[in-house]
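Take a look at this one chain, the form predicted alone, written out in structure tokens.
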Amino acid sequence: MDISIVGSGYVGLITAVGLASKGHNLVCIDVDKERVNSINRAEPPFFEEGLSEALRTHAGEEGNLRATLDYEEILGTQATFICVTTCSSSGKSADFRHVKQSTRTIGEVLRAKKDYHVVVTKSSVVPGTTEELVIPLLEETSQKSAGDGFGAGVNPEFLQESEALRCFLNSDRIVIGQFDRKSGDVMSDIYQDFAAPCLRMAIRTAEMIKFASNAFLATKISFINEVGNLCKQLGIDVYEVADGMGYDPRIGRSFLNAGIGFGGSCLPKDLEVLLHRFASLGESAPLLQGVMDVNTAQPLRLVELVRARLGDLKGKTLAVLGLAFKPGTDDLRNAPAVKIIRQLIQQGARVKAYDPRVMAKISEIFNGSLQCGQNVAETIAGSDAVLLLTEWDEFRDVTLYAGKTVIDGRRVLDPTEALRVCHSYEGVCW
């Protein structure tokens, strides 16, 4: 099938590459000329495991994936996925301006198309958005009626950064919210070569599944962090507790790694959006508000541990290893490390940081107020303490920290080995 993707950021490009690998012909439409050129050169504009290799396979003159600035390219496709960002500039709340702008432009282009065309919302939007915003805008600008002149639907993404392409190609379910059966049939045809079960339902139900799923994952993380805070006081290893819990199939072990909390573009933003939706309808959400509150406070517990070890941080040199919100990505959005570094600098510490993927970005964020290391050894040299904030594999060699004071925010090191090798070792929840 010939498919257009509007927005070639994280979700859009992963979707395009994933569908191209199944034999579809993809055109990515973006307003960023540099990004378009990068994709056409088969150079990913962001880091994600396996993406570079996949893009080299499918992009280029002889491939089945290309990028353009021209929305008119929609006319040569049968379906369009809206994959623009819904993150605000801060990354902490939702912003649907790009959804509105792209929808208007898609509708204007479809005005000239005679054939049936399906527009699919893949961006994460609050339940009700496609029916109350996207479809009316498409009808207004295309001068056609949904279900007659064009089809519409929702196909939420459930990607995990650092393994997004694998997640897309090996989905555990494909959720299709359909305006009508004809719209749903087209979306189902796109995924006919996927092994995952295809669930078809009402549009706002599909939208809600995305938000409810992310809220539940966030809840698991805040839950185990809260339990971990208590376990630390009681001398209990919260990771052994999580292992024991995980054998129960009703609970599962995933997302029960205690530490400094969740970040990224999805969980914080989607939880915030859901809480706003509760409030707008006059409903309370004390559980989900508690999840957010725990996650807001959790990174700062590590700062308190540093103060307990070193006292006044003014003039102290602290080595921070790991800046991305998780390994395998260069995403700094809502990264706990950024919040921690800001607190350390505010308290007068001299911070030297290293991450294998995001050094250019971190320099821009802090505008020269922290030093950037070139590798682990150079970063920790002369430091008063080492803070482990992202669990990159290259940080796991405990011998790197011989004689050092280490505060671990992600269980990067084996505690038994670390206590033997380090001058002192402590975890945020253990």
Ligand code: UDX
Contents of the next structure:
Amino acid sequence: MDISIVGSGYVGLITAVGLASKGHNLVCIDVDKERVNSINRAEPPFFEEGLSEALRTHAGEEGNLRATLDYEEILGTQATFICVTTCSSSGKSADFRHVKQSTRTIGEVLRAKKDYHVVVTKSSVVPGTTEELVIPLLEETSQKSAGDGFGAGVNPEFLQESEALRCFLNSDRIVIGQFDRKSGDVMSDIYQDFAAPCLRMAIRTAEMIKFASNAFLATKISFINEVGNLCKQLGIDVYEVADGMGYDPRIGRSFLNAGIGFGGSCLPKDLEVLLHRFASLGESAPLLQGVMDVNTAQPLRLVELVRARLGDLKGKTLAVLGLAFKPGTDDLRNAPAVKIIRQLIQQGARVKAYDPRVMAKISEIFNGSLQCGQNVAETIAGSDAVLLLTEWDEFRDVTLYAGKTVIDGRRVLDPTEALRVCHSYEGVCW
Ligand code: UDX
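Give me the form predicted together with the ligand now, not the form predicted alone.
Let's see the whole complex now, leading with the same chain.
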């Protein structure tokens, strides 16, 4: 099928490459000229495992994926996915400006189209948005009626950064929220070569599945962090507890890794948006509010541990290893490491940081008030304590930290070995 994707950010480009690898013809539409050129040169505009190889296969003259600035190219396709960002520039809250703007432009282009066309919201939008905002805007700008002039739907993504392509191609489920059967048929045709079950439902149900899934994952993490905080007081290893719980298939072991909490572009923002939706309807959400509160406090517990070890932080030199919100990505959005560093600097510490992927961005954020290391050894040399904030594999060799005071926010090290090798070692909740 000929498919257009509006927005070539994380979700848009992964979707485009994934669908291209299933034999569809893809055109990526973006307002950023640099990004468009970079895709056409088969150079990934951001780092993601496998993306570079996939672009080399599918982009370029002979390939079935190309990028353009021109929305009119929608006319040559049968379906359009809206994949524009719904994050504010800080990544901290939702911002539907881009969804509105791109929807308007898609509608204006569709005014000239004779054939049936389906518009699919893939950006994460709060339940109700496609029916209350996207479809009315499309109707207004295209001067056609949904279900008659065009089809509509929602197809949420469940991509995890650092393994997004694998997630896309091996989805657990494909969720299709359809305006009507005809729209849903086009969407399920797009996914006909995928092995995953295809679930078809009402549009707002599909939107809710995305938000409820992310809220549930966030709940698991805050739950285990809260349990971990108690375990630490009681001398119990929360990782052994999680392993023991995880054998129960009703619980499962995943997303029970205790630490400094969840970051990234999705879990914090989606939870915030959902809480806002509860509030706007006069509903309270004490459980999900608690999930958020635990996550806000968790990174600061690590700062408290540093203070407990070193006393006043003024003039102390702290080595921070790991900045990205999780390994395998260069993404700093809502990264607990950023919150922690901000606190440390506020309290007068000198911070030297190293991350295998994000050095340039971190100097921008801290505007010169932080030093950047070149590698682990050079970063930790002469420091009063080492803080492990992202679980990159290259940080896992315990011998790197011989004689050091180490505080681990992500269970990077095995505690028994670390206690043997380091001067002192403790985890945020173990
Ligand atoms: C998440 C969802 O997993 C994905 O389905 C959705 O489409 C987008 O949001 P992502 O943001 O890539 O994906 O990150 P994820 O792997 O879920 O991790 C989120 C955060 O939770 C990270 O900061 C991670 O370190 C933290 N986390 C995860 C924990 O603290 N403990 C865990 O057990 C798992």
